[in-house]
Amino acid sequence: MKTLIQNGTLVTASDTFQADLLMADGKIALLGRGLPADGAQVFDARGKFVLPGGIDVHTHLDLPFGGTKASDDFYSGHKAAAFGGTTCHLDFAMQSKGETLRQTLDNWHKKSDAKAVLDYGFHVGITDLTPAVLAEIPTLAAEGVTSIKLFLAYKNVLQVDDTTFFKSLLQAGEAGMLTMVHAENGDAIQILVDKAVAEGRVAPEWHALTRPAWAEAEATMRAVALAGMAGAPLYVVHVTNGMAVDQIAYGRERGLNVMGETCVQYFFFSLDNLRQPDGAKWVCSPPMRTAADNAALWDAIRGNQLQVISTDHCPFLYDGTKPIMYEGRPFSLPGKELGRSSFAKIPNGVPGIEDRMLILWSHGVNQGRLSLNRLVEVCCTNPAKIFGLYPQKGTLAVGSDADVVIWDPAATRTYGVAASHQRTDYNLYEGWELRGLPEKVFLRGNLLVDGDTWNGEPGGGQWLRRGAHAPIV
């Protein structure tokens, strides 16, 4: 089936055009003016703008955590993401311990495969490196899996020593992968929430207090130094102060292979909303930071200090003693409420999967914070290319998969937990107001997302072989 998107203003990366999109067996078949019908299903986008789907990059579905899991799995994940105007994702597997990376990966397929309506892909997270898992990740390049993870946080969980950090770095690179790291200082950071909860400072603002910004800003240095010891590129997530963007722009003046990313919401909260009285809502990690933060993720956006926009999109319900509704059933697990009694137990992570370009068009592009090309570049080009998807994903262009996206800069919306469709029991945007919605939503020429109709299927998305020694942006 044939389907030709007439009169719209398409949006790129590099470009701002008018013209028709015809989309045909998946792909972007023709870019023109006065494309003929001849036959096609047609859809008018005249007075609006036509962009290809968001990729994210940064999601935890259905991850185990401190007790529960997220409550979000590869079916209503992608659900959200649909309705928020993305396409595509990447989502970490977790090593167990014990675990080979392939059997890592197996277990990931077991979540996602049945239930993926998205096109997606895995990283992988590395947590027990073994001489024999160190010998196992070139093999994850040959079967499309090109990078890896790992934390320098969460002590005595997930945490790996520089030794690990850095014979990982070694490896992968000459692979042809790319290294992400979750960069905090995991030790200093233990010893600040043991010196906290010792004092009975529990309250979920001492979330933040205990995990400074100067204990991301140093994990960050090291390991910008360490990968450029072994010669490797690097990625660093979820950048939320200007302090940590100054290290990783120190790498990239002296040539270094290092690129960054941060989160939607790093750009609009800080402690202060912590401080309220349902500031567990707010815990992640790193946390929100301070204004003066928010003002210098712009900044790093627009100036390229940064290269990617993502969610780290890992809910939890805010009173999992509650039940939801969920497509008209009944929906419940434990979720921050497990944190009562202490900061410590608050499950780390908030939703975001559906909100990031909903929010980052209103209140980003709608306010002059980025441009709409930028937009594109950070939310679907430059993580097609970073990633290894690119030309296939993350732009218009004849060949490309026709995961696009029609949006409507009129229309409005007041947004908030009963708007959105990710499977949590509150939103960080709550009555925040809306301007400019995506109206249809295809993905590989099929429509998802209709206005408020949904036509997606579990296991209708297709998961990704993505390409080693991709460039960096």
Second form
Amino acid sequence: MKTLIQNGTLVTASDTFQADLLMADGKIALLGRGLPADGAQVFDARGKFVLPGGIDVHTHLDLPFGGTKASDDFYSGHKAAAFGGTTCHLDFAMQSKGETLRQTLDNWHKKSDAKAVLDYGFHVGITDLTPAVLAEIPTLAAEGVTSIKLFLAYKNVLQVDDTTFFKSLLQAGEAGMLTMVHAENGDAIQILVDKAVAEGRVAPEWHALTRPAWAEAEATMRAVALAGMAGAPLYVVHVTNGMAVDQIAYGRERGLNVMGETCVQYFFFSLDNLRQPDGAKWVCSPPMRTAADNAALWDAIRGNQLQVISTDHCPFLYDGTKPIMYEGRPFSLPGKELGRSSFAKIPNGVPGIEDRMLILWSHGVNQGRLSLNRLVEVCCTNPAKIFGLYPQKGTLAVGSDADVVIWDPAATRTYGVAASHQRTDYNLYEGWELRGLPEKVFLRGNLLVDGDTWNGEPGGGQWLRRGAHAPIV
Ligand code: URP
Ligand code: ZN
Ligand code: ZN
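Alt. form predicted in complex with ligand URP, vs. the form predicted alone above:
What follows is the whole complex; the chain from before opens it.
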């Protein structure tokens, strides 16, 4: 099947140009002016932008966490992502204690393969590094899982010690794999949490006050230094503040292969949101910080101290006791209400997989905070390069997958839970005005989203084998 998008303004990480784009057999077949229709289905994109599909490299679909599980699965999360202009994502397959990594992957394939609409891959989150598991790490690369993740926080749950982290860095580095890290000092945080709870300080704001920016800065520097000692590449996930950015920059300035991401929510929210009566909605780790940190993150994205904007999409219902309607059926799952008696029991995580590109367009690009090319670079191209998917994904080039979004810069919408598709009962950006929306979203040439119409089919997504020895950007 052939589709021709005519007269659009194409945007890549490096260029903005007028051209037609022909898709054939799931690939971008031709780019150029005045391409003949030649039997293709034709869409006119005059006055519109044409972008590569977004890639979100940090999601948690169907994740058991915080006494419940994330409310989006590999169908509902994919549908929401597509309506937000994202066509591909990488999820964390989390190892349960005692499991082999093979079992972890099998478990995540069971959750995803029949439901997936988008193309997707896995990182493996390691929580139990036995000698056998250490030996298993290089085998992941052979099957296209080329990144691992370790947590320096969530004591007694996911947290690993420095021995585990360093051994993993060495092993992954030798196999050409990338190590990702959740960098917060979980030991110090646990002491602060226990103290706050003992003193009766249990409101949601104490989630942030017991996870100070120093805990993130310290763990970030430790991770950067250990990556330097291992001679291995490192990717720091969900960076929230200027001090943590400085640690990554310190390593990069000294030639280390370290990179970092932030997530869309960290540009816009702060401790003040946690102080609202519904502050639990903003509870995630690391926490929202300050207006100065919001500004530092924009600087870091513009200055390439950070290379990616992802979401850390890990949604929960705000009130899981009240079912919501999802595709005509009631849906409920315990959510943030689990933490009514204490911040320490609020499931950590926020929705964002649909919000990311929409919010960054209207409240980033339109506000002059980042260029359209940089938006494409940090949301599409760098994610593909860093995680071994480029040039199959992440750009508009002949031979790349035809993952393409037509954006209408003049379309407007008041955003919020009613306008979004994430399977939860709230949206962090409730009432925010959007100008510039995806009009058509194609995955491998298939029109998944056409205005408000959803054409996605469960099982239509493809699991992605990724390359090792990916570049450092
Ligand atoms: O609060 C968060 N971020 N929840 C998801 C797990 C993680 O730390 O990424
Ligand atoms: Zn994390
Ligand atoms: Zn995460």
